[in-house]
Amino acid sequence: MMSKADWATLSNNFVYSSMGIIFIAFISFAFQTAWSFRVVPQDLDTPNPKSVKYTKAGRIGIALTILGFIFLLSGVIARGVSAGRVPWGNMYEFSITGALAFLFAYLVTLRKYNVQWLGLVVTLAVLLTLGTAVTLLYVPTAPLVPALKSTWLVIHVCAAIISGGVFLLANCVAAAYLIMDRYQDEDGNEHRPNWAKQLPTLAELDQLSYRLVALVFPLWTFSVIAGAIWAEAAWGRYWGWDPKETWAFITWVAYAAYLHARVTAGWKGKRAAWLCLFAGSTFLFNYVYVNIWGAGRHTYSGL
């Protein structure tokens, strides 16, 4: 029978293996991106050496991303088994699970929308997150601090992690919109280089970013409410303007403003994309700065 130390070692091996697989996926997507400079959409309709290499590289990248996701999922599960709890007690565990949620959001979106082109950005972001986690944030498994010993840990943190993964994917799409907008003239005509012709139109990018945010915003709202309920059970108050609580609320207000601007004020395009990126930056600030260097009752980085 495996001991907790064995499970911890197995978790580390799974995480390192997933990094290796995702790195190869990144290389495949990079190769596909390189070929996109030589392939135009018309080439994809007929079999030729250019289109075959472009398509094959993309398929290999997706297959390896799925495999990397499976290994990372196994690593997160093994970490939970080694700790005897859900693996969300410190920044290392939150980071590897956040990377998992980001990959999951990408792969699920890929089933319905043409977002294969995001593979290069997604795999790079996941590699940076996992690399930071294993080199700077890693801590051995340990019991939870008293405030975290609650069923609300599963409810609140799970909702927050899933929301964060989808928010970041929406931000990637919004950033792509701003880059592609540079190739549109004053008359609304797009003059893209070859590498950008495989990407969706500006209208499609704009809609996809909006749909991702609209889909997950209710879950983020639930996460904030669940956190308040948990705070009352742990500390006897629903809200105390702790730095992490404050920035979670700022993120909620920013994304609420984004949705409000789109629905009521008719914001679309560049203004909406910038607002989406601003909202996403508040989430990242909360995740990086507040978790590691912030002071308050939510400081559980383990560093």
Given for the second form:
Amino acid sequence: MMSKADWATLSNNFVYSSMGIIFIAFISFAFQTAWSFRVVPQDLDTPNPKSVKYTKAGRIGIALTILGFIFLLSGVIARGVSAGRVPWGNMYEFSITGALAFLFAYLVTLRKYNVQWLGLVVTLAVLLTLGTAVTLLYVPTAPLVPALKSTWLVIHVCAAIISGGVFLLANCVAAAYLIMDRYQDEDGNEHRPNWAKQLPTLAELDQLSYRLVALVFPLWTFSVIAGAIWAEAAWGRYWGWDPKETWAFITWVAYAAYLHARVTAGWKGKRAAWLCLFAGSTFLFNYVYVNIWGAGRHTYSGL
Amino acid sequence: MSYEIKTPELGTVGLLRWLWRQLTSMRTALILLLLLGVASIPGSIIPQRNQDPTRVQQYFVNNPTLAKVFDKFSLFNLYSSTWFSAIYLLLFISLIGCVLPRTWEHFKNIRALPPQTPKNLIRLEEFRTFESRKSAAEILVIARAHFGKRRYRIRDCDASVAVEKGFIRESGNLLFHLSLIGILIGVSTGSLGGMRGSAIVNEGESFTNVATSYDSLSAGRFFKLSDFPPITLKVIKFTATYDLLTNAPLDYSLILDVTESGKSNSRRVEVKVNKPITFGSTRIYLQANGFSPKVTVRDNTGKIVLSGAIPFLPQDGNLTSIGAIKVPDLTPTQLGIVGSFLPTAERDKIRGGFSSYPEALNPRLLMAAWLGDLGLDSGVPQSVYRINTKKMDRVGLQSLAPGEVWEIPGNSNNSNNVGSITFDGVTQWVNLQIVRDPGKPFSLLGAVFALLGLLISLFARRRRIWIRTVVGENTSNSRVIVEIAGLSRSPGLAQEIDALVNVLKEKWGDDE
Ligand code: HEM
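The structure above corresponds to the form predicted on its own; please give the structure of the form predicted in complex with its partner chain next.
Okay, now the whole complex, with that chain kicking things off.
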């Protein structure tokens, strides 16, 4: 029989190992990008030493990302086992689960879209999140405070974390759009440097960030509704403009504006990408600022 | 004055109509929604009276000038301020003005057919053309059957068929916006017809829902106390359990005996943090808890002038609590005791006395006694946890364990003891929050339908496709030319048209 402490140690080991693995994945992606300066897409069709190296680095990166995902998943599960509950009781746990959701969103998108090149950004973001989690946010496992003992914790937080992961991915894509946009001239012709030639076209990037947002916006809406239902049961009101609720509303409005701007006003490209980044940053602000410095009732973050 | 705009001739009616049209445009609604988002930001940074009144008071002390400016713009009660309400009321008027006519229009179109086939299909999206050996009529029959199976609406035109799908997208969109209006109805019903009150009750004591029993009570304009039938709640037992390592609370449980109006026998219920008890649209929540030291105060003749459990306010996770014992009925001067209660008292050099665990394992009551005028008759409302010692003199300090007595010394005018205080023990209090919200069901239904509408309007695909047959003049064997094209705002049109082309080609053996 493993004790709670054993499980907690196991979880930490998994999380640290996944960081190590993802770090190597990051290095592979970095090499791939570096080599891509010298590889042009035409080279990829004809096997030559350069393109073989290039493709291999990308494959290794992806394989390691998947492995890192599995380790992180094990870490999150072991954390839950050690606490005897869902692993969403404090900011350390939200952060490792959030990183997991983000990786998952990336791997799922990878199956359908040519987003291997995003690996560099994704692994970096995951490393930063996990790094902050293990150094600044780490707390030993502890039981939940009474306010969090509810089925709604599972529903509301799970939906919020998944939405967060996908919003973050959409932000990465929108940022990539803005970078690639600089290589487009007035007539719409793209003059990308070599390293960027593998990347999807601007139109594809634009579509992808829109699809990601449109896909999780209902989930985000659901998460806010579930939060409201829970707040009604826990605090006696379903909406009280507590800082976290206020920022959830602001995020919701920002993404609603983004979707409207695209669908009704026909916004595309640069303006849409900036709006997407803005909406995503309101989400991040909610997570970082409101949890750490904000007052209000979402103060279980354990800091 | 501008000459181009014929404002004078527009007249008041015309102007109003113009304003209404502006207000109810989609654009205005969107801008108002964004404005609402921006307007809600200050409230998440500046403390709010209804959430944290003490922090607001603190703000007034720390930044008096800024606080006054903020107060002028209602920034301490932002979410109930006139200007904030104005934004969301305008938003909802705009929404209603925009959505209701559209809903009616949509309803009238329920049986509408797709538009006629345009003359020039080449200009549309995904244009395809090929020659077929079969007759024009046969081609149109198979196209109709193909789309009929896929639940398109079909219109027969001259030598062509027009099909359309995705009517439900607009239905979803309208459902979403109408549901938002449902949420507004829920919120306003709740705030006009609801109420919210709280009461601190010691273990063993009872609460009855008459207006005087509440420590605080705020009610909507249309709420009547008779809306909430009489009920008596007796606090039988409150249990808090804590984690031995971190001192964090694990569980709170409150046992109540409930006696409803017109019933003689009571029933026993348990209230927990996430499990309020419900009476119709009223619910009762366990909101906070703390310790009440039990004390008896006697005057110098030994007569009891005050006896009971006095709720103290927790200050930290280990429930170090502060409170005040006010004894106005002592002669010749009033007595006030400023107290701290330590549930598990410990001492060290740095902190002095402090509490090391949130349960009453080694309770101690630390007191400072003050004699003079408590100022209770001044008309200024006072906190029950604090004493205004402006007109009082401190006469002594003491720390008591349960069962101990302190003879309170007199002041400089009169050095005899003024009386005594006995620390009889400790009990716990709970803060019950009583909330009535008749609007809840509307808001919930509104939210659920809004989500449903959102899903439909985001994921239903809308598209139109036209199929035309042209009997070719310059084709041999009197082949028929088939032209297909479509219009769509959602992805997937190409696949849909390819599927049709395949069906037409396969079934009829047209290879090229
Ligand atoms: C109207 C009600 C509520 C809203 C709008 C709301 C909003 C949110 C939002 C936006 C997040 C996303 C993560 C972030 O960006 O920080 C979140 C997370 C969370 N909420 Fe709520 N919430 C509500 C009620 C509640 C209640 C009643 C509880 C528990 C007592 C709760 C507990 C949590 C927890 C544990 C998280 C995950 C950690 C975190 O990110 O802070 N929420 N909520």
